[in-house]
Amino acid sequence: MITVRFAPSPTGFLHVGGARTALFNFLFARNQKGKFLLRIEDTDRERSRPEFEKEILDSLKWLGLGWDETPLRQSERISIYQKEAEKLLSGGLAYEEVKEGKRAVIFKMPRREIALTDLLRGEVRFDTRVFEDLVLLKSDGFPTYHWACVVDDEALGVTHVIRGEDHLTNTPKQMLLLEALGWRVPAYAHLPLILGSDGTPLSKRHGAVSVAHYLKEGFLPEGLVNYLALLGWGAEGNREFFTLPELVEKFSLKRLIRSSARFDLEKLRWTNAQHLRALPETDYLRRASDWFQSENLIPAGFPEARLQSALLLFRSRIQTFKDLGVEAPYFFRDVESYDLEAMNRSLGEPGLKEKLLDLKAKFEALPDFGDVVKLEAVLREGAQKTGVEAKVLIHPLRLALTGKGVSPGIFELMKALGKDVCLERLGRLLEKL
């Protein structure tokens, strides 16, 4: 059976890299109809630390790839990596240095060329003169990254390791290893690293943070899959949209790209963006809703159907939930100042207070805001009677409910903040005139 694993190590957070190499695995494994194992490598005593651990588990869950098996943690296995130690020592194949009472044990690197041939890169070769003899378990009795991951590749039956190109060096150092215990050699895929949008290395002024930052700024975890997915692996066609169930059904090492993938973060909030129209509505509501109150971002009090009001108003204008918020704060909160150059622009007409109350006590009268085409006639009605164009109440109107030039239609707005608020903010409004 086809098996591969993603093992991250709990020393940070779960960046976009790492995220990538797990959906890489996690495709080619279900799509083989495999076995997708995780595997936590703390090893590392002074950095690892359980938030971060948690924090990667919670990542993976929440872009939905889900792992087979209990994951395994390299911590509770030291007497194993120990034991398999041995019998490298046993056979003469590495030899013990004490240092202070204190052994560690380290294998003798053979002195010849090896032959890697890798799924994406074709025959690599290395010449093993270069390298140095590899420690396996330190002094204090922890193994070194090398020495557990080779123990642990052959304890999980892993049949393919998919991983980045940074680990290209290490991998012949591996797989003599491998040949020194008599075990089998998995298949080796080395993925092209990830860059900026300006070809440099990834870094967080590219917009490249953890999963976890994703979440918290409104993106869906379809979204991310999707963008992340056509970072180094490319679909037949021109197509850009899948679902996680698509990129299962498509996926084939075959297909991965050796040229290194661009980061561009406008292209995956364009792709969030795409998910987010396609969710069904009351999905989407519900999705949305939870964010927003996940994020402490909704007031007490405030009322569900206006949110719900405002995330149908804005669907099509959004690109994550986050942008609600600021593209629309007039929707949590009062408008407490006017843009500057939008005021020039609205405010000028003469006698413009007057027309504006008129426009208000017929606005009044309505039993309420819900029907959008009433109140376009009952605005239109009134230019007409005051003898300007529409556009001459519209502007004001915008400005008072929002502090801004620019809205969705200004009927379908009314409509979301509902009769109470517009009356006061087009009250407030007036005041200032």
Ligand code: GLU
Second form
Amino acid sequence: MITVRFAPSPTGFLHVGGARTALFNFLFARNQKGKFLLRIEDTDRERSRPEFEKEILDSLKWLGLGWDETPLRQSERISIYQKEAEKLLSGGLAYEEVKEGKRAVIFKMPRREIALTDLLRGEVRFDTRVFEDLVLLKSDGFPTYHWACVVDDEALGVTHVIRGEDHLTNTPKQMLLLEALGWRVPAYAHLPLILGSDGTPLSKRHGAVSVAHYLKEGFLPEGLVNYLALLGWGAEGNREFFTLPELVEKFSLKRLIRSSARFDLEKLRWTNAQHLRALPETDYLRRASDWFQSENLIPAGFPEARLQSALLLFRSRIQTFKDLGVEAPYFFRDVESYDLEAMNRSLGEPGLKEKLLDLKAKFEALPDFGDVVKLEAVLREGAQKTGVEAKVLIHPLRLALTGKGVSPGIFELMKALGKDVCLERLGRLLEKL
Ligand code: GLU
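Could I see the form predicted together with glutamic acid next, after the form predicted on its own?
All chains and molecules follow, beginning with the one already shown.
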């Protein structure tokens, strides 16, 4: 059976590069009806942290990349690595080095040429004469990365190793170990690096790279997964929108792209927006509302109905949930200041105050603001009566309600904010005139 593993080290958060590696392993396994296993490589005792492990697993779950079986934790398998090392020692393929009573086990590097057939880049040859002998067990009894990796790839029955290109030079060493033990050498695919916008490998310098950050920024896991899938893989044709099940169906190692991929936040945002729009309306509302709750962005006592109206009104204008708060803070908070340019543009009409007072009285007479047709009729009537174009009233009204010069359609907006909020805000602007 096709068996792959994702093997994060819990020394940091799950970042974009790791998530893409996990995703490709997951897609390959699910497409091939194989196994997707998880291995926690926590033998670096100084840098590994349980919080990071939890965060990595939570991020994978959030992305929808469920794994098979209980994750294997390397720190619980120390005696196994020690036992396996004895095999190489007794076969004369490794030697001991004892210092101050402590023993390290070291693999005698066979000095020769070795060819690796990478599924992406074809044959890659290495001359192992440039490699040093390889420490397998350190003097504290703990395995090195290479040793634990090789023992566990065998133990898990891994058939395909899909990992980042940064591991390419590790692979010949691991192959030699596998061969020395008479174990099966898996197939390898080394994924090209992900670069930042400036063409250097993606790192913290390029801003946030953790998966959890994108959750906090109001992205959908569907959007992030879709975007990550296209960083180094492409389906036939130019299609760019995929759900996770569609990716599972279409994924193939044959369509991995050899050249490095560039992380483009704008493209990620665009992709996320496509997924926001594709959600059934009730899902969209529930998930957005959950996100606003979990990020504590909803003031106490804030009416759920107003959040829903805002979400619907802005659905086609936002790319992430967070954008709603950025684009339309006036849904969540009172208008505290007015955009200066919009003020200059919209408050110059002679006798504007009287016209707006008159309009306010007319709006007050409506039982509620639930009917946009009625709202529009009232405004147009008021404009006609006072002999001005509708926009002469609409612009100051928008300023009053939003503090801004641009917004969605004013009547939709009035409906969404509700009568009380609208009249109060209009009143506040009038006080300033
Ligand atoms: N723990 C290694 C890493 O995080 C995984 C290496 C591997 O996949 O073999 O890079």
